[in-house]
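Given next, in structure tokens, is a single chain: the form predicted alone.
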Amino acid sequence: MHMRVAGEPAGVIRMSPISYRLGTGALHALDARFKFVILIVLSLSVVKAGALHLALLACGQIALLSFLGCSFKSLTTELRYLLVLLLLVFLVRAFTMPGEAVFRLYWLSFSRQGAAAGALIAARMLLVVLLGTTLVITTRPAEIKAAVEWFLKPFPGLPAARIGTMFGLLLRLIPLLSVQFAETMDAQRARGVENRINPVYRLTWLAIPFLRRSFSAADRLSIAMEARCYTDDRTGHRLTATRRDWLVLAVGIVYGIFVLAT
């Protein structure tokens, strides 16, 4: 999926960061499945990991992505929105957690415990974004689509194939969804509308006719699907574990469990 920066030429095309990118390393022929556990595992090792833990984590994880073509720019800019709410809940808990105060503004504290803590808890939930992140890249939507019904077929009366086909959809309409964000920013920026002083103007003419050509995007979706006949019971992609996604899978887990008792 190809994607406009906003601000940028209407000729300027650049790949979304967070999309699946062909290649043939030991991570895309990884199974599924297997990804999704250690996914899980990993996750649930950031949430308790300490400083030390995390910053190994996020190194690894840094490099890996570069090596996997995810340039630390486009990324960032991909997740901008998130480093925002990732700011705020550092403040926020910086500013409400009592310990030493490093300074004050009005009647508000800035305390280094409290900092600390928020750039801890920031750290684990951009480690975790980041994670999905690379199953997202190494991973086909029709894998992910698999391994869903996979996990979702044992538990009786949860329509497994749909919801697969709903994890499908989104990979796939989460990268249309950023380039159709970018184009509304463009076009209004052609219209002076970030000119305007007020805040509630500008983004009532954002979100109104990004919203419109979302949910127009997904009334031609639907109406496509309807038209090629499109039904649950239909073959889907064929996941095979080998003997190295066991041993990838048992290093996933011996490393989760060491985090989380240390």
Given for the second form:
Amino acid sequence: MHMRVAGEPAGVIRMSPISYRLGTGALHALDARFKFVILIVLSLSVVKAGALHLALLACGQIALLSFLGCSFKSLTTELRYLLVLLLLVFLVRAFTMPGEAVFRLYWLSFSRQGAAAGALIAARMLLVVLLGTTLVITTRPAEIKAAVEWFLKPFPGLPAARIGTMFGLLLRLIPLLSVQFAETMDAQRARGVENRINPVYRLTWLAIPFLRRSFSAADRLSIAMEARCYTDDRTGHRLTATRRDWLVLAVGIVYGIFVLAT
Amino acid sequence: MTDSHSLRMSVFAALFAALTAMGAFIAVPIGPVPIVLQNLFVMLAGLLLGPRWGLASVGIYLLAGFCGLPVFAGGQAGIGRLIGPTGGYLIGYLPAVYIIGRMTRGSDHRLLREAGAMVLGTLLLYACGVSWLKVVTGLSWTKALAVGMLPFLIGDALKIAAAIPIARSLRPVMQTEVPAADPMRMETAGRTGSTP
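Having seen the form predicted alone, can you show the form predicted in complex with the partner chain?
Full complex below, order starting with the chain above.
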């Protein structure tokens, strides 16, 4: 919430925690390409990780995210649907897997093995999400764009520069759209939309203005890009790898392999 | 195809990818299974962007998820998600958006044609999703259909019904190349003068 624009009334801007934040830490300085590789290696190894490594990784992740200025509360509100889904996964596993019963609810039995398996799966899913969140928080869209371009360059026939631009735009647009959605909601509330009982009316007058506004924002964006003579072959963000990047990459990969092997 | 047109379309394709990612977060709690708005935006991308740019939009969205950015339903992501039991639904967006864009291209936006295209697109989506679900989990066909398709059909019907008027009202905003040519657009621009 520390990114609120000065002068904006409180409550209008609900900054999503899943967007880039300024910072000067080690993770911000790391080369975006290396971050991508480490992210992919770690999220693959998480799929096979046992409880010990999951706990280790989760503690590290949560400490890192709170260090980066993402409060626990804002994170839980942002990920509430995921948390509900994870709870469901856990409960379904616990009640359907045969095993030693802890307690019974009518004909269902809550088994210990099921609970353990469910908790493991839920923790894995949560960790993958936290890893992605960390990448988005610590990497500028321009760096992500450059990294995507770099990875796609070896493939012939793919317009790497264009894909990179669209990727960067996607990342920039998600927080913008959520701000615009909240604004539209407030605007309709100010017009007394809550007095309307008909849900179709309320949804229509939320969705149509929101989409219209985002479309004209995209329209203005494309005009602005054209006015600045945007072309695909422009000089983008220069990514430079240092010795520290390679070191972090090596540590990440070794740790990933270690998790996979044990 | 001019360069200006392709630039404009790629901005709109990115916009649709962002909307799809947002739609994965917004769940409307109606009925037993919450309705996720992801495939509504995929259908709209087909209707409004056409086959080529619709494919580009879905492709960018899937690439973002593949790279580990939290854009799939409930904020999930990763390769694991794409090859997991529900990955077929994500891959199925590609043929769905293509067929919707292809069938409605050039037609003067007739109601039946658009609805038919979306029904066909949804069927293609489930053909991919349910068969992949069956392969991964080893469920029988009837069970895979009962788990992976039947609970969502009412929501999909609602989404198809909603997509047609939404596409109708957005088309004028999309098709104006000159900013102030359309009175509807001027009204929108006036109202949103201060937005970023």
